[in-house]
Every structure is written in structure tokens, then in C-alpha cells.
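So this first bit is one chain, no partners, the form predicted on its own, shown in C-alpha cells.
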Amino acid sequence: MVLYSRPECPLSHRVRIVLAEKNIGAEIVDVDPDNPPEDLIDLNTYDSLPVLVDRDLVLYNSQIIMEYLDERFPHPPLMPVDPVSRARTRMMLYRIDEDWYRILGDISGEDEARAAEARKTIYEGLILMAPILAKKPFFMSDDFALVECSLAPILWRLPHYGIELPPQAKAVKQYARRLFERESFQASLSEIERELGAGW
């Protein structure tokens, strides 16, 4: 199994940590987008990342390559069990990346408009949360699951991209700290994210 994977990437990031969360045995592969390995560019005409190759199966959606990981290797579930709770866990992750991860670009990119309104989306959205991650350990859970392997990069990267929580978000901060004292989540990053929370 290897995982082609750019090493301060959230959506790269996101996957790394369901490797290291179930202890999956993977090839990490860093690539450089502006130079990529040939037989990477053979495997995926999106020309996106992360993309993960298991024998004859290639996956390159971040989404997709997390649920499959979690239906290949059972053990920990971090899916729930039954219908409903999946569904609205699915219902979660695509409101995360419809919400946050598709404008995240934005936040370093040279339009500061866009910026800000990416950082005023993100920091109001967390200060929503709030209220419900004050209730279990994790969202809406006992369990470490897929929404905290998503949540975690972005997250993690609040200090780098600027955004600073208010008093009334502490619950959020409990949070990400019980994400990133996770040895799978310390696993997870590469150098380059080491510094990309230095912040917190």
C-alpha cells in the first residue's frame, strides 16, 4: 500500500492520520505537486492529492481513501455502527469539507477579501461548535471517529493561518488538545506540519 501524499496538506494530512490511527503499514510518499513522480501522473488524471494505491486499486479522493481504509481495516471502527449514525456522520464529514476544506485555499491565497472571510467563516463556525463539543469527549461521541481525523488538520493549522480562538470557544481548544495528544495524531504529521501548529 502507498500513499502519495504532500506533507502540509490537510486533506493529505486527514488521511495520515487514519493510517496511524489504525496502525495500517503504508508507504508515505511526499511529493512535490510542481514536480510529481511520473507513475503518480499515470495513476491519477485529476492530478490531485492524496492519492492511494492498494495492489490493483487506486483511490484519489481523500474522502473515499479514509471510509475505505476504515472498511478494509475494521479494527478501530471509526465509523459508527448503525444506518442513521452513519449517515449523519457522512452528513458531518461533507458539511467539513463543503464548509471549511473548500475554502481553505482562499486563507493563502493574494486575495485578502477572501482571506478574511475564509478566516471570519472558519473562526464562527468553530465558536458554533463549541456548545456541542462541550458534551462528550469528542463530536457528538465517545469515540475517536472519521470528523476528528478531519477536523484535526484544520485545526491544527488555526495558529498558521491566523486564526485565534475567543474565550468562548474553550471547549473547542479542550478539543483539539485531545486530538493532538493522540499518538496516532503525533504520528501523523510531517515536519513541515510540526511547525504549521507550533502555536498552539
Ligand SMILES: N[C@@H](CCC(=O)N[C@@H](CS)C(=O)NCC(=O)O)C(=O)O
Contents of the next structure:
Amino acid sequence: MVLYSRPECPLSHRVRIVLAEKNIGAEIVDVDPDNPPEDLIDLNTYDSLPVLVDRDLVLYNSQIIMEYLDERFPHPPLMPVDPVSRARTRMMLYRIDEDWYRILGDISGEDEARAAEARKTIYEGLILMAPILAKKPFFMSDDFALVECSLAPILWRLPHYGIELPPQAKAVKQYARRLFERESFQASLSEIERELGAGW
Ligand SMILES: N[C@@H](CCC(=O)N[C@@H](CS)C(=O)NCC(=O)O)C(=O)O
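Could you output the structure for the form predicted in complex with this ligand, given that the previous block was the form predicted on its own?
The next block holds the full complex; its first chain is the one shown before.
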């Protein structure tokens, strides 16, 4: 199994967390998009990363890759078992993508107004999430799950994005530290990412 990954990209990062959490021995190939490996060029229909190759199966879209890995390697499970909780988890994953991942690019873009707006959206969203995160060790759950895999790369990059959490988001900080302390999270980090989270 090979994961073509960008070493600084949060979408690649969340897949690397799933690999580490499940202790899957995949080869991780760091890709420079300006100089991609030949074998990837033939496979990469949408010219986007991450891409997972498992024998003759080629997957793109980090969400699809994460769910595939969870089904292919069921232990430890990263989705709840019952349909209602699974649907709620999928809604949350969708919201993280729509509300936060979609605007992350704006933060490092050249339009300062858009960057400020994106920072504000994430900052306010995290403050709203604080009371929920205060209730359980993980997002509405006692177990680490795909929601954590998706949130951790964003939380880790907050110092890099210039987002400083206020005292009323203490539960978010505690939650983030719980995620960062995990062996799997530490194992998932590329060298570049180690530096991105230096402010924590
Ligand atoms: N929805 C896709 C989006 C993937 C995506 O936008 N990846 C970025 C890197 S973070 C990319 O490959 N951009 C094109 C490039 O860097 O050349 C996913 O979740 O995998």
C-alpha cells in the first residue's frame, strides 16, 4: 500500500493519522506537486493529493481514503457502530470540511481580508465547540475517532495560522493536547509539520 502525500498538507495529514492509529505499514511518498513521481502522474485523475494505492485500487479524496482504511483495517474502529451515530459522525466530518478545510487555503493566500475572515471563522467555531469538547475526552465520545483525525491537523496548525485561542476555549486546548500526546499523532507528523506546530 502506498500513500502519496504532501508533507505540509492537512488533508494528507489526516490520512497519515489514520494509518498511524491503525498501525498500517503503508509506504508514505512525499510528493512535490511541481515534480510528481512518474507513476503518480498516470494515476492521479484529479491532480490532487493525497492518493492511496492499494494493489489495483486507486483512491483520491482524503475522506474516501480515511473511510476505506477504517473498513479495510477494522481495528481499532474509528467510526461508531450504530447507524444514527455513524450518520452524526459523517455530518460532523462534512461540516469540518465545508466550514474549515474549504477556507484553510485563504489563510495563506494573498488576500488579507479573506485571510482574516477565514481566521475569524475558525476561531469563533472553536470557541463554540468548547462546551461540547469539555463533556467527553473526544468529540461527543469516549473513543478517538475519524472526527479527531480530521480536527487534529487543523488544531496542530493554529500557531502557524496565527490563531490564538482565548481562555474561554480552555477545553479546546485540553482536547488538542490529548490528541497531540497520542503516539499515533506524533508518528504521523512529517518534519515540516513538526515545525508548523511549534507554538503549542
Ligand atoms: N477534497 C480533496 C482535496 C485535496 C486537495 O485539495 N489537495 C491539495 C493539497 S492539500 C492539492 O493536491 N492541491 C493541488 C496541488 O497541490 O497541486 C481531498 O480531501 O483529498
